[in-house]
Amino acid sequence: MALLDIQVPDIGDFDSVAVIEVMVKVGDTVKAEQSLITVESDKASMEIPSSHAGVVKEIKVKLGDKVSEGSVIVALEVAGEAASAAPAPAPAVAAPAPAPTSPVASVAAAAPAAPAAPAVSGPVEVRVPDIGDFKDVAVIEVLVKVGDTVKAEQSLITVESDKASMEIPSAAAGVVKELRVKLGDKVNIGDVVLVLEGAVGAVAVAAVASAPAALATPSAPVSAPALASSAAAPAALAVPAHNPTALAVGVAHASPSVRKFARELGVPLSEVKGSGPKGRITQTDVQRFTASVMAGAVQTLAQAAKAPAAGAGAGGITGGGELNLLPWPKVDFAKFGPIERKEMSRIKKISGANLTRNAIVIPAVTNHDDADITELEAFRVLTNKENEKSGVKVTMLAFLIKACVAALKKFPEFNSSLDGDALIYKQYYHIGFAADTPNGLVVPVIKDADKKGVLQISQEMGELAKKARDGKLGPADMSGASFTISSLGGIGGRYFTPIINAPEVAILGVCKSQIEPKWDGKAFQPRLMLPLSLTWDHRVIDGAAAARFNAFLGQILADFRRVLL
């Protein structure tokens, strides 16, 4: 027996790629060509195999290390003859390349004998991929229009079954020449979604036939839904082991391309059981999980939180941390009188699951207070009169956003988020505001509110609120908030307890202002008082900090000149 250093082979013309996974440990017996580590450049990830068989005596790299050609990975105890064998072969993926845009392209790119797929200049039809054994799912959202330039894996439409909804990504990049679907249409696997011009990344199925079968293994990274003709389609409804009430532990074991694929479909990787080596999650696992959810065979954690499973035991939390709730009551309401059944809107379905999770998981406390806005309201009215010709109407909420930014700067823990045992303090001030729409509540976000004046904030709020009412808010319009304000405005009410919008750690609720008598030391004076309800996460914020935040906010609203200090 002899010790042999296993080195990184020639993996292309680049240096210092990061080790993102160590796949063996000291004492393991490995075979020749067995993967030892996974490395990742800014273009691709690849597994580095062993050039010899033997027993791992020492591991020379760790997660996060940078390696190059010739770097020693492990010290391997090998047989005497094997030690003098030929040098290590190149890994299966010899050089980093842009992530493939479909499972077919993935295989074709990995095949050494297959030529690279050329760009397709003519029209290319993009079809509904294999997303499970069901028919006639409704198109509830069209995310692109004719003339748009789309990237590979960019979402094109959203479809919804009676169990769940999902976005359908593009298998190629190009310019939208023709849309073949519209809102309300029913689509099935293989139906044409749109036609692309100048498409790049669309690959003929014939390319797969020439690829070696060994390359079509579950561990091969892929980055787009399988085509409708995929051979894996008959097994699409194989249900992976899944427990929607189990708390996830650690990080999901999957390649970057599979992670990207899962993000495109909205699949929680922590809930998917991997079928690859050492439990690695493959693209096929993600597809099967998606098909199972769409068919109602399994539930995600979000779905389980919204609809507790029947048959659960007595209320409480088990020793393992799972919710153990009483089953939801099933009642035949029609036997008591006339009823009408209306399906909930998509917005309410999605927000309901998030609100349930946030209300249960976050130890929330609410402080109630009042702010004197008498002078500020007079200034607001005067400002609107002076700017009447501009068409921009300043609301009290615009002043509130600026006041909250000042308070967040003074109390930065309110502008943070939990990340395990650490806090992420954000150096930006993106303020979300709840907007009521016919389909439910949405939260548009004013980005960089600290860099904008009240007039600009008012204008952006008006534009975002109109988009919300018209149902045209995009994901970018509703993402990135570091703090949220929920205002009931002129509707009424005194105080309420808003639910924190995770991963934020606080939210401000505001109700209708009203005139109240306040003692000035000599007499009672009529003052306009604004009710404030600050809900905060007790894991991050304590009661004293919350009281100071509310008091400081009230001082700013009472004398807005403090914003300048």
Second form
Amino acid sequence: MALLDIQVPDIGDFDSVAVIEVMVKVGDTVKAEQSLITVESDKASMEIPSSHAGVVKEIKVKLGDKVSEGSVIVALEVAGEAASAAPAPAPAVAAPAPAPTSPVASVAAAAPAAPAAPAVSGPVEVRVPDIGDFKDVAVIEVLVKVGDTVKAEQSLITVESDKASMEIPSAAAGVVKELRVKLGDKVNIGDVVLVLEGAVGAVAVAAVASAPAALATPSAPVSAPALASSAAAPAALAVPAHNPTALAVGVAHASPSVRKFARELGVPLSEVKGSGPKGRITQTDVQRFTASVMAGAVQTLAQAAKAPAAGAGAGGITGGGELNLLPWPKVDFAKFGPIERKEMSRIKKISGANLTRNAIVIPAVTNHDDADITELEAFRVLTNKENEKSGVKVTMLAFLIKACVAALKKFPEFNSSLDGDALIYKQYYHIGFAADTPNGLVVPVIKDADKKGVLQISQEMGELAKKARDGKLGPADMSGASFTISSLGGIGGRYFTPIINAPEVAILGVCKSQIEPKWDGKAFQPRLMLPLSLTWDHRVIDGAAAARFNAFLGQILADFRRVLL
Ligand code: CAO
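With the form predicted on its own already on screen, would you show the form predicted together with oxidized coenzyme A?
Every component of the complex follows; first up is the chain already shown.
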């Protein structure tokens, strides 16, 4: 074993460039060719790989450091034999650009404009310049379009290899007449990027096709830095051979690994706001963007384009579309402590999938309110005393079901479902109630609750709850609900945000009632208050209607005689 300093190899024009990512840490075992850091200039970013395999003993650079050829990146512990290999960076192998074979053929994209160059009226082909080890690299961004006026040095396209991305600037100013590349094209030195008209600082094209080797203007030969070094030389791009002065226009600024990451997730990088230096997009930015899209806080341009017009196609509920979700984090929990793996119950698996769809697809809003149930609770206790022998216990939930039926009659859209662009108003009142069972959450349904009294509802609810706990509910017991109540009143808590049980459009969450001081105009009175949380689908219901629904429910619960009205 020996310690070896891994240095920045000859990377051409990359001099004093900033370290924007450190991709390893002390103790990491790295392979030869594994990327250690990402460096970045104004126009290109590049990952610098390790020339040897070994274990990282010390990191000699940090974020923001400026490095050049020969700068030590890490101290690596390598096997004896490998250590004997010369770690010194390979000498620069930058080759000068080939001399132009024709003085008036075409221009290298990166060649700076000759200061005294005249304007020319004919078309000018702008080509990919000689930029070193640069073969069959993909065009990942086209930064201009036909009709655009471009300045000399303005970036035209971004190309990317495994390890580096680079913007190719224009050698001349002019108007884009024709684009010769598109996204995904593989380009090589000499390929025509676009044709400019009225170009300044370049020369007109005489016989383009016959002069493929002419890649630099005579006045400004381009140096061609190649990324050739020892074992560390990545199959990568060198920096563009130009003086990078122009600012990138509308360019997604990210390292190749972040670009790759974004591509895998289908994230449009051009829509992600970078939080890194100079607005560079980091992996975290991509993750945050994805999370925002998932949460519905942000729409990608593509989604916006696909989305139905406002008011139309609200029934996109069945659509789904592409969510481009991040992969679920894979964590080896055993690394942190003892663990046990248990399969989830069948109910949990099924309800989990439904809940996820409903949470993501429905633009849901929850209104919280309180209902004064002092008198109702007194009545319930009295009723239970009187009916003690019947064996049927009247529950607050049974009263809530009746109260909700009255509210659903007054606000029929709460008892509806979306069907494409139409609403189906149900003329029946089947009320589901969430029941907690040892195997997970189920929702039995009280059918025709409008036609049943509180006692009958209580009795049916007791039977259904028992069937639920015993795992004996059949599909018929759980289907057809037009509205659902989820009561945590027997357990506790103040408010929560229940998830709508699609294709219903609203759900009422209820928590534990408690005595609160309420001002009656003269004094505070102890009142039993029931917390209500109404979640509703904003495509169907608006906030005012939701507030009215809750207020109406509160009035009924405060004085149950109103049910009769
Ligand atoms: N405030 C105060 N106390 C309440 C109450 C409320 N809002 N609601 C019920 N209680 C009391 C009851 O009066 C009862 O007290 P007593 O035993 O002294 O009479 C006790 O709490 C237990 O009630 P319960 O929960 O057994 O009966 P219920 O009719 O209220 O509910 C059922 C039945 C099946 C809905 C319930 O057992 C259950 O499973 N609840 C959980 C639902 C759930 O998990 N929802 C979450 C879905 S989102 O994940």
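The structure presented is a predicted model; accordingly, all values stated were derived computationally and were not measured. Residue numbers count along the first chain shown, from 1. Note that the rigid core is defined as the largest set of C-alphas that superpose within 1.5 Å between two forms.
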| query | Hey, does residue 174 budge by 2 Å or more at the Cα between the two forms once the core is superposed? | reply | yes
| task | Would you say whether residue 423 is displaced between the two forms, judging by a C-alpha shift of 2 Å or more on the superposed rigid core? | result | no
| field | Rigid core fit then residue 527 CA moved by 2 Å or more between the two forms | value | no
